[in-house]
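What follows is one chain in C-alpha cells, specifically the form predicted alone.
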Amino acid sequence: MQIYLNGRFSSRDEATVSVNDRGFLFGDGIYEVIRVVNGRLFRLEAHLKRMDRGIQKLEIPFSDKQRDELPGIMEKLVAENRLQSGEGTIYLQITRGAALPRTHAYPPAETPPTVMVMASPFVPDTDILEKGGHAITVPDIRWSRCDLKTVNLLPNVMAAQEEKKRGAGGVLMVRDGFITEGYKNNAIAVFGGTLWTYPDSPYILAGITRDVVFEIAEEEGIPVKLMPVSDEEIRTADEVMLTGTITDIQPVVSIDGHKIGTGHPGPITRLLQKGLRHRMDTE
C-alpha cells in the first residue's frame, strides 16, 4: 500500500510521523475522507472546499502550492493502489507539524505542516444500505466545533464503542435534548415528506453528501427544512436517514428500540439512495 507523507511517496510501513508531530501530541490537525468511485474522486472539490476552511480556521500554514498539488497526489495514489475499479477511500491529514519544545501555543509560522495522504479499498455495507440500521441514542459530549473537521475524535470513538457494544447499526448523538449528528455522519428525519435536519452551526459538520441530498430533494420538490428535532420527536418521524461519505445513505429503522415508521426503509430515502447513486456513477 502506497500513501504520501511530507513530499514524498512510499509503503504504508515504511512511512514514520515524528514523535514531536502536534496530531500525535495535540490533535492539532485536520483531516477528510473522499470517496474513489471507479477511479474518480467524487465531490473532491468539495472536500477541499471545507478542507480550506478548517485551515483558515485553525491557522495552519498551508501554501497555495501544497493545496493545488493535493489532486494530482490523490491520482497518483488512485493509481498506484489499483483503485481505477471498484471503490476506495482517500484519507488527507494536515497537522500543524513537529515542533519543539512541547507547548500548547502554536510553534513559529515557518514550522513546515505534516501531510499525509493514502488511498484504501472500500466495500459498501450493502446489508445496512438496503435493510436498514437499529441505532441508537448518546450524549453528545463533543467540543463546540464540530463544524471544523478535526483529528479530535475520542468522544466519536467512544461512541463507535458504545455502538458495538450494543450490537446498533448507527448512532444518534444528543445534545440539550436535540439530535444532532451521527458520530461519522449527518442526520436527517422526515415528516410528512418533508426533510428536517440540524442547521449548520459549529454543533455539526456540514457534509458533503448532506449537500447532494439537499440537491437531490431540490430537483424532486421535497422540502428541506433546517430544524432541530428532538429525541423524542425523532422516534415518530415517517423515515429516519444517516448520511457520510462512507455512509452512503443509510436508513434508520429503529432508535433505541422504537419502530421508526413501518419499521422498513421509506420511499424517500430509497429516491434519494438512486439519486446518489447515479451522482457517484456518473460524475
Ligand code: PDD
The other form holds:
Amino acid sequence: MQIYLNGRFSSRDEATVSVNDRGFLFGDGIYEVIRVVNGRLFRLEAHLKRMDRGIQKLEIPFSDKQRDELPGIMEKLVAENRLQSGEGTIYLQITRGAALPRTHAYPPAETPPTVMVMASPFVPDTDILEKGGHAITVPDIRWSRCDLKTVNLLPNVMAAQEEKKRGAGGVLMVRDGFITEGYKNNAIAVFGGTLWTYPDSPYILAGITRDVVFEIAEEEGIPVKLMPVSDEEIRTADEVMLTGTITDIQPVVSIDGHKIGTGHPGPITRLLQKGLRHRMDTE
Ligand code: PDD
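Could you present the same protein in the form predicted in complex with the named molecule, rather than the form predicted alone shown above?
Let's see the whole complex now, leading with the same chain.
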C-alpha cells in the first residue's frame, strides 16, 4: 500500500515518523476520515473545511499551498491503491511536527507539520446496517473541545473497548445526563417524526454525515430539533440511529437492554439510509 508522508509517496512499511513528533508525544494534531465510493471522495470539501477550522483553532502552521495540494494527493492515492471501484476511506493526519526539546507549548512556527495521508479499502458492516445494533451508554469522559477532531482519542478508544468487551453494537456517551454522541459517530433520536440531536457545541463533533441527514430531512419535510435528549428520554424514542463516515446510518434497536420502538429499525432510519446511500453512489 502506498501512502503519503511529508511530501513523499512510499510504501506504508517504509514510511516512518520521528519519535519527537508532537502527535506521538502529546496527541498534538488533527485528523479526518473521508469516504471513497467508486473512486470519488464523498463530501471532500466539507471535510477540508472542518480540517481548516481545526488547523486555525490549534494554530498549526499548515500553509494554503499545502492545503491546496491535498485533493491531488488523495486522488493519486485512490488510483495507486486501486480504489477506483468499490468502497474505501482516506485517512488524513496533520500534527504540529517534530520538535526538540520536548516542551508543552507550541514550538517555533517554522517547525514543519507532519502530514500523512493514506487510502484503504473499506467494508461497510452490512449486517448491523440492516438489523441495527444493541447499544450501551458510557459516561462521556472527554474534554470540552470535542468540536475539534484531534488525535487525542483515548476516551473514544476506551468506549470502543467497552463496546467490544460487552458485545454491544454502538455506544452513546452521556454528559450531565444527556446523550452527546458516539465515540466515532453522532447520535440522532426520532420522536413523533422529528429528529432530535445534540446541538453544535464544544461537546460534540459536528459530523459531515449528520449534515447529509439534515439535508435529506429537509428534502423529505422531516423536522430537526437541535436539542439534547436525556439518557432516560432516549429509551422512549421511536427510533435511534448513529451517523458517521465509517458508520453510515446505523440503526440502534436497544439501549442498555431497553428496546427502542418496535425493536427493529424504523421507517425514518430506513428513509435516511436510502438517501445517504443514493448521495454516496451518485455525487
Ligand atoms: N469519526 N463524532 C465523533 C466523536 C467522531 O469521531 C466522528 C467521526 C463523528 C462523525 O463525523 P463524520 O460524519 O464527519 O464522519 C462524530 C471518524 C470517522 C473516526 O474517528 O474514524
